[in-house]
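The chain below stands alone and is given in structure tokens; this is the form predicted alone.
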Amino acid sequence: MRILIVSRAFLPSLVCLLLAASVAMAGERDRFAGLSGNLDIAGGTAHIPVMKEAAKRIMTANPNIRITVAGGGSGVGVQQVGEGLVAIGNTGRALTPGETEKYGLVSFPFAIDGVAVAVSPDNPVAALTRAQVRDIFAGKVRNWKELGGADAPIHLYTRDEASGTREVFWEKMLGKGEVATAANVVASNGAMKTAVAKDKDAIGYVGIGFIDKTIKAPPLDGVAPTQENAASGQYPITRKLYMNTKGKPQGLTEAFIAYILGPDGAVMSEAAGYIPIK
């Protein structure tokens, strides 16, 4: 067993550090002091890891607070918060002027994410250009051997039109170009990752925060789709993640948003693979 020996001279400094950390943690918890009730959240699926972790931490420390987190995509987030069905509607894109005016929504961006092409780790194609990706999704390139891969048909996967991830991919990667009607439609970033991981001939797209060893994200025009490259601007397919409320948030909703925008929220966003907005 290793024993940590602290000199008497160092003790006052150590006590100050521990006290400062305790005060900071208490400050985060103080946001919810005296609050109770339910908080329902829905919308963008890229947000879910951060929202669920925050909900777990808050409910563990505050038994009188209950938080539910659902997906559905950015379109669902806008519709449900606009119609008063949830307190926070998440989107992986900025609201349109029409959505803001129709529902009186207020946006709170909290993190930056990139969107990357995803293929099976077994796919030998090691890199792609944006022109190649556009041709693949338009159905002009249909076999992996045209890209230096195996002689196998390309299986396309995309998201439905309510998806903020799809909208960013369509606008910034495909230049608002065509997506072949033969593409398989999946419901979330998590479902996309699972579908691509199980299909060695697949190609789809996910938020960079969802990339792990089960899928491969080839460099695009020579730039690896990492959060570091997204933050520096080298990787161009990026978007902000937003929380949206109907009017100015109050009470538990206001506290939750402040918590996500605070130090704990930044840690949770980084852990989920995103870049916190400071």
Second form
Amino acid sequence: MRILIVSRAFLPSLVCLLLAASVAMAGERDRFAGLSGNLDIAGGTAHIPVMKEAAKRIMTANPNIRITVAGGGSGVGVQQVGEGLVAIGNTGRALTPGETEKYGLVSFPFAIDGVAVAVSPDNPVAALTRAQVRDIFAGKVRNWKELGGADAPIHLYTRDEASGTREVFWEKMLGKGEVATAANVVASNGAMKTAVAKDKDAIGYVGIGFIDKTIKAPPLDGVAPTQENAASGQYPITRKLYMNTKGKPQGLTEAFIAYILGPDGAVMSEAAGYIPIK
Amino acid sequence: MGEDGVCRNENRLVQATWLGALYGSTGLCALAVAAVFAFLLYFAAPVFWADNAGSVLSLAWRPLDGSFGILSMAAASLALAVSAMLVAMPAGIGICCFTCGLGPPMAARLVLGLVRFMTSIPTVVYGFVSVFALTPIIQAVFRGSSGFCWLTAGLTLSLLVLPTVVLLLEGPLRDAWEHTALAASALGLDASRTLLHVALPRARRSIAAAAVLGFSRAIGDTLIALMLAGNAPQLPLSPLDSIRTLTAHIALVVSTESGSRAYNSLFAAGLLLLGAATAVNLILRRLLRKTA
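Please give the corresponding structure for the form predicted together with its partner chain, as opposed to the form predicted alone shown earlier.
Up next: the whole complex, starting with the chain shown before.
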């Protein structure tokens, strides 16, 4: 489980930027006036870039507030917020009725994320169809040669049972189809990126926000998995990113959620590669 | 005389207090172990008696289709631990022979120091280094393997258990060597023959004990399997297969919806692991009793 603690030490460089924006954002920052204390966040790994950026900005402007951001996957988010270990538990999927009922959780969707198939940038395969992706993950197509690539066996990578990314990929991309048992299992979006980036015969899937030049996301049925295409509905493998609290949020937690749902949060979600929910 | 009696009474009181404290703490420990067993049994039992009974004790782990079998994970745990011992035991015995008389004293001290240092390396460091150093090699050598497989995890795991084997075997082997070296050389045996035919056979129970303890460490390790073995829930049929151990399985699945059937099946996995640890412990006690 990856834990990222955003410390105040390496942030001064951001101060100038924030000062410049402070006139426009005065209303946003006022939310935290007079608030202090700790806010712990854990769960979905797709959320981390947005949460980290928000934590940075808030802590820079308000030295009395300390925010920690941890990963762990959607399942961890539900468990930890439900058991009262963190104030906000992130999930990359809607809560099940059982989870909502058991813990009394309240959900706040703030962005839409697409899930895209990822391969190594060295892989010559330039495009895939959904039918091909299904066959690959079911273990029916086992060699890149059959897809117009090199003569090399396909290395499958999938996510663990706690992953919201896995759930949306399985439901919307694979149509609840089979995933071969021989597939390697990794525990986060970051680990998936590392695994695919260093294995030229690999195929896996990540949240669109995680795509950069270390991995390649081939177009699916002719549609590039980009933020714009996900927003317009052309690229269909999408899900919402949620923050969840136990009961109605109060104090610092409420301010943080309002900040993420506000204009600043929208900018940060967009910068992380997601489509903010208005 | 009166003072003597007081003194004796005080002694008795102190003794009784100590004894009480010892019994108390021993009892507490025993209770804690019993509680762990009881806890696991309590939570695992409903899984074994669930509607499609016995599904936990099957090979298929497909939670989306309602199969929650953990036997392939149990097989993977066993295969990984055994293979790690197959590498670590010969290497460990070799190192002990070197440090107990075959090698030059300076080099022997250096090797032992290195092995002691190895015990202090955190498991996650082995795993992390292997991800970037060993998996690309395996991937390049064996086309078709992603590098995250039984072989990679087994090799790394053998490095982890090596110090356990060496440190457990070194003392007894040195004793055996020192007791027999003079007589053996009087009979005209050279150092290597003395070790092979006299000292090693004398230390065979210690060899077995080192193997058993190393094995229990190997089967209980989580991070190396989780980071390197690939975690695919299937039977270990080839060293290049991606496999999932019971420990890695618990670590991966523990964060699903709590109370779901996938989650509950973890208690069965925990019970299997605890059972294995107990069995290993009993074997070890038997071995050590015979030595004494």
